[in-house]
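Shown here is one chain on its own, the form predicted alone, set out as structure tokens.
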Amino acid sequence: MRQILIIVGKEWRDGLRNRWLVATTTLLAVLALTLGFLGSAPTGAVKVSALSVTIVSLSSLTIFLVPLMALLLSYDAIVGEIDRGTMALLLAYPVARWQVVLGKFAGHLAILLFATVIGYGVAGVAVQWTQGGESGAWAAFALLIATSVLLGGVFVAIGYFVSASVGDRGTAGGVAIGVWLFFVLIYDMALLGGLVADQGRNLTAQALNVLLLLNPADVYRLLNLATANDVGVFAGVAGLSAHAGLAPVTLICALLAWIVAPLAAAILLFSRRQV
């Protein structure tokens, strides 16, 4: 445990030194504040709390931005250190390879946690303070922050899997961008096209559930846009979660599984890799 905490501290200090922590926190805060105030403009007409509209806006932002940030943090975490020769030096100390991976993962997740809580928290407090509204939306906003961190953890884990699988940093970067494009853009377009082409003939509700769970971005979207009535109505996806038959607990467990599986695969690949 001590070795893992030391590596976590190292990744945190590296994040401070190369401005990753400051940059991600500032970026999330600025974009969240912008979307919060611009998106809350029509709330008086539609009778929806400003914070609920902010949740919808931030959910859309998170799906695009947080996975990209997570992959940029993690895509060279293993292969980059191998290329620079620092991994061999690190492994010369009494530390196991699985401890290296877990420590680096926890350090990168801590950076995302700090950036998300501060960035989104500032926006939520500012919107609630200036626009007012029902305090009940804070539960959905807390869920947004928690699941945003989980979504970031998913793509950090995927980034580690990519980093442990390829032979150089350039390849890792290209694969990471491809992963981002697939899960954030291509998957949903292909799923929508399949649903339109099928016209409900062969694709059952159970099959749709499986297809939704196979994309962590869709799991995140269902958790934040369909499980809260006020948010779901304004987002235009009211009843989607109930129609899909996926309870919030199931969706959270799916995100956790999306973290554990690629991280375990990364540990296995790294344990067999020549450094």
The other form holds:
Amino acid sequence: MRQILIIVGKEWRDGLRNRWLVATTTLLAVLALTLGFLGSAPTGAVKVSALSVTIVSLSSLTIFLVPLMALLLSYDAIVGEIDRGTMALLLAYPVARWQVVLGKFAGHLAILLFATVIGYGVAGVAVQWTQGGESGAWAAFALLIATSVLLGGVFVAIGYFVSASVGDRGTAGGVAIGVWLFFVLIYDMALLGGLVADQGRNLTAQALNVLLLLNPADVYRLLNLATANDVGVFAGVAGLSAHAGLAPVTLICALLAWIVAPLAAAILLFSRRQV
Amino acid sequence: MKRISPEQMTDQVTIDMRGVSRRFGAQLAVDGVDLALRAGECVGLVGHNGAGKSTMIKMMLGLVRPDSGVVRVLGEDPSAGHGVASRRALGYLPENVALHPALTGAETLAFYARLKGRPLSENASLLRRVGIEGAASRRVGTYSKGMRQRLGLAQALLGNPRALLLDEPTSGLDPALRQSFYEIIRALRREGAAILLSSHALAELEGQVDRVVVMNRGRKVADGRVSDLRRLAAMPPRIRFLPDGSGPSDPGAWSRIAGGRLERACGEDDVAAILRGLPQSARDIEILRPSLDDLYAAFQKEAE
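Any chance you could show the form predicted together with the partner chain after that form predicted alone?
What follows is the entire complex, opening with the chain shown before.
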């Protein structure tokens, strides 16, 4: 445990030094504030909380941005250190390989946690303070932040898996971008295309559930756009889940599984790898 | 090659490798090597690039598992479990040490000290010992190669290791730095550490190491003191001098070389007698012994 914490501390310090922490926090705060104030302009007409509208737009933003940030943070973590030679020295110390991976994971997750909580938190407080509205949206907003961090964790874990399996940093970067495109853009387009073409003949609700759970970005979308009623009104596409009938607990478990599985695979691959 | 009986290898032998082999793909990186490193001993591990030196060091660290053979570091298998006890007792300086550029020198050393479970209070004196205390609060990214190497040595010295594994430690260091580097190593050896220096620059190991192990394509081709290796390689000393104009018209055993000088090879025991027999007018007298580089070349040729 001690060894893991030492590595967490080092990753955190690295994040501070190379401005990752500042950059991601600022980026999230600026985008969240922009969306919060511009996007909540029409709420006057439909009489819902400005924060609820902000949640809808923020979660759409998160789906694109947080996985990208997480992958950029993580794709280099293992293969990069091996390439540079710092890994050989690190492993010559009394530290196990799984401790290295878990320590890095916790450190990178802490960076994302800080960026999300502060970045979105500032925007949430600002929107609520200036525009008002009922306080019920706070629970949904807290859920947004928590699940955004979970989503980040998923893609950090996937990034490590990529980093542990490929031979050099360039490939890792390329694969990471591919992973991002696949889960964030291609998967949903293919799914929608499939649904339209199928016209409900073969794709049962059951099958759809499974397909949605197979993409962490969709799991996140369902969690945020459909669980809170007030928010669900605007959710559009994600209204699917109303029929899908996936409980929030199931969805959160799916996200956790999406963290554990790639992380375990990364540890396994890294343990067998030549350093 | 002398083999050590199990009775002899008590706590005296810090690192013991027996019949160790390791293959990477089609290439046999290390092929049936025996190597023992004792406390207070400084051993030079020499060979071309790719002769298997780094792989052997990585096996001692538990980073690479041997395909066959046994590696013991302080009696423990370094690749079993976490190899924690053995790694705590080792100091390692990799070839072209890479450190995290965003951390300062002091932070780097603190990170590694924590991993080794050492108090941070030793760090300031370590930085002073390697001569970079003035740059301790600067980022490693701004360091010169020599400073990085010094910081790398400092981390290897953390916690007074029982064995130091230094992979090409002086490559890229200027001569002054190299001298201070060897001074540190001599001090450590006096304190009883076992030291392994890998190098392909043999000439500078001369006088620094007790024993030399020569590697060629994964095999150990020689192991012994420099003087033993000289005898083994059958490379006798040579004596040279510049005769005055009237020198011996018949050179006899002497052969003429460039510059009008005479040269002859002889046994180690005959050197004194031959020197006494030189004419009073002889100038520029030299005794040439094969350098480590010559020995190395001889053993490499023999192995091929």
